[in-house]
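One chain comes next, on its own, written out as structure tokens in the form predicted together with its partner chain.
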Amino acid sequence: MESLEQIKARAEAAIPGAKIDIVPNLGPANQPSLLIDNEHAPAIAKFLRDDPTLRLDFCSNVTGVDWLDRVTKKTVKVKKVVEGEEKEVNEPIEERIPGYLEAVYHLFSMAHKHGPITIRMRTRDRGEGARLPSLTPVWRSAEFQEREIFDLYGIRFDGHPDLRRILMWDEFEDHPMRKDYVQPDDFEWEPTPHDDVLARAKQHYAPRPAEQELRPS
């Protein structure tokens, strides 16, 4: 099978204006992915499906990922005047990456029996801009899985034939797989030595008298 660089070059040549980035994956699995731009996503998906050497006709897995706002620390070389002399100094800077939601598609080829090729799309933000083009017209198998992402992550897929909640009930308002979802506090937290569980247990029993201090048993 072709390398991702080759696929990227050919796809960008075939679709004018398309922009594809390669997201590296440094782990032992070494499954890097293609980050495709939202505007041309359906065209790129069609290209991947119909291109005779790729023929990625089988979209196996579609899923969402929630990335919260992150702060990464980097050291960059900055030119500075130190003691009257211009020098290159390593200076730590904090870069704030705004959060976004991601839809990940794993593609295989049943015709050529190769794969996986991973493609991903990112939303603008986690609020109003959580919209992506639907790839259900290209691969029918995304139909239920995109509905599931809409239900659990709250990404709206434009062009999806039937975008409704699938797992939770229709009246439900939250998106429970998001990392910042707070679930209803409707049961007793057993006191255990796990710190975060203990913290939640304390929160649950907050109105109790102070002398009944909660201790791990």
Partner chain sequence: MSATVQTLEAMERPPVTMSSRLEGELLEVSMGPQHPSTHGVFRMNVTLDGEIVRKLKPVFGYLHRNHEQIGEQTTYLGSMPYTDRLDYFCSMSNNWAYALSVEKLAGIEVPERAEYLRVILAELTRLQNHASLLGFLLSDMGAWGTPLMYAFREREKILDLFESLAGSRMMCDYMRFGGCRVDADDNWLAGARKIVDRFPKFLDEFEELILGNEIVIARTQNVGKLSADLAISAGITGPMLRACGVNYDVRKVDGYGFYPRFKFRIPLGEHGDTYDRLMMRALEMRESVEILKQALAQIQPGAIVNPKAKIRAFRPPVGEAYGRIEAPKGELGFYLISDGGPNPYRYRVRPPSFINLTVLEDLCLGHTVADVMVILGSVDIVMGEVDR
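Moving from the form predicted together with its partner chain to the form predicted on its own:
Next comes a single chain, given without company.
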């Protein structure tokens, strides 16, 4: 299978204006992914599916990721006057990164028996800008999984054929998989009828021999 660099170059050449970045993975899996721009995402997805060399025709999994606002530290080179002489020195700076949400798709080729290739899209923010184009029209297997991400993370997938909650009830507020989600402290409590149902059910069955021996005469 082609490298991510080759896939990126061919996809950007085939789709004018498309922008794809390679996102490294520093974890044990060491599986980098392709960050595709939202405007051209459907066209890029179709290219990945239909290209004769790739034929990534099966989307096995779609998941959401929540990134809160964070501050990162990095070192940059700056010019400073040191002891009367201008020098280039390393200086630590802090960079504030606004929060956003991601949808991550794992793609395989059933035709060529290769994969996975991981692609991802990012929302503009975690509020009103939490929208992404749906890739369900390209991979139908993404339908329920995009609904789950909508339900639990709050990403609205434009163009999805049936975008509605799939786990939580319609009146439920908020999105339980977001990192800043706070559980309510006023859950309704109802006693379970399980014990009563079990006791009634036992009346319809003959006791087992061990139970007969334990019963008082």
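Definition used throughout: the rigid core is the maximal C-alpha set that superposes within 1.5 Å between two forms. Positions refer to the first chain, counted from 1. Here the structure is a predicted model, which is why all the values come from computation and not from measurement.
Visitor: Superposing on the rigid core, I want to see if Gly27 changes position between these two forms - specifically a Cα shift of 2 Å or more.
Guide: Passes the 2 Å threshold, so yes.
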